[in-house]
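One chain comes next, on its own, written as structure tokens: the form predicted on its own.
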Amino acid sequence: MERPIGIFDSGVGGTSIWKEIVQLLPMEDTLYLADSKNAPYGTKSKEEILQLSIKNTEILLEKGAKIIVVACNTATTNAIDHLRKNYQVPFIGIEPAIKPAALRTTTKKVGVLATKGTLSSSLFHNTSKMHAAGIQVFEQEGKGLVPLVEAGKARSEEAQFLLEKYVSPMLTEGIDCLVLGCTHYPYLLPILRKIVPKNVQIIDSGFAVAKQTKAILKSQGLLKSGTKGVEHVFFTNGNTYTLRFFVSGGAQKISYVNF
């Protein structure tokens, strides 16, 4: 199918996700909707969110996305379920990857770096409850982060002396897996290799919801079938600058536009 896939998010960390989806599925056309005027998610009440994610997927429906993934934590953990219920495409959801962290740690200690509109939702509490059973689960709202990151400052010494805070207890507390659960914290992982010790493992969701996202695709008969050039298509509600730092051209035909 002709159509593109479809991603929103709190602003620019959603583009973290856009990367994997695009390496997975290099012949697929996006649509990219970075709600950067509302940013963070994170500090908002249920009901803002569940309003701004209507409003989104609205948007892309409107122009033509055949599957949406919500590329952010915050608007996933408290409004996928509206969303599929109200609306005939598929949607992917990310949400923070506490399954693969219980696998992987031997200290059966996990910590969580996400926001509190992620941290206080109902369905993060239930994925923790499933899968993290004697598992210490350790949680940090990242107050200040996406911000930062928004603003192209994720490799300042504001967001070190953020990091070294949030982080440092859970490390002291013996945690040797790191879950990353905001889209927008990949791209501080430069300050956090800094931090965290070796034997730590950082987890995000990116390459999962790729991989998820083709599966969807693939099931539903919904890739791409034609040999026409690959379209992205970025709209913002912020500054088109902030966009274009964080994503790489390349050979791609790459549209910024102001919505």
Contents of the next structure:
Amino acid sequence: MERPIGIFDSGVGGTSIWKEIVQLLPMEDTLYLADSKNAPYGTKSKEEILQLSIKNTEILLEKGAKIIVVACNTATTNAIDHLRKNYQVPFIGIEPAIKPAALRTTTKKVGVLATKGTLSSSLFHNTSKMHAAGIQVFEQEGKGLVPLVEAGKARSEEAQFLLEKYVSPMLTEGIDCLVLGCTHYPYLLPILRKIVPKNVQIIDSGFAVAKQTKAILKSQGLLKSGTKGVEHVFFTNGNTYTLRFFVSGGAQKISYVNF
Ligand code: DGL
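Can you switch from the form predicted on its own and show the form predicted in complex with ligand DGL instead?
Time for the whole complex; same chain goes first.
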């Protein structure tokens, strides 16, 4: 089908998911919405996150999205049930990778770094309860990390300071898996790898989301069929320069839109 895959996030973080999707589905067109003006979502109320997710969904649908990837853990855990009930297209969400971490840990201790909005959601709690029975889960809010990534400061001293503050206590507790429960956090990996010892696995859900997107497109007959060239379109209500930095290297169209 000649319509794009719609993707949204509170800002630039979801580009970490966009990259996985483009790699796995190189023939598909994409349409990415970065709601940077309203970032961070993680400190907002459930109702606010829901309203922003509805707004983003309606823009993507209006622009012809055939499927919507909610490339934001905070929006997924607070709004995906509502979106699935109220719109016709399939939705793919992203949640902290508790299940893979629970399967891999040998110390039976797992750390989760995510936003307040994700950690306080009932979806996150239900997933933890279901998949991490017998595992100690250390939850840590990554307060201040999303704004740093949004400001292009993912490799700054400030980011290093915050990450040490958040991750060190979990390491002292003996975790051997650290789950990155926010799509902005993979951009912090260069610093995280210096802080986290090699025996601790850092797990995110990016590839799993791309695989699920492919599986759903295939099963619903929505894969692109024509041979028309591939197009990647980005809309941001924030800084186009920052967004370009995160997705540079291809033929992308990046525009500022006040949504
Ligand atoms: N990328 C979003 C997530 O995965 C960040 C949320 C926020 O804006 O605080 O949770």
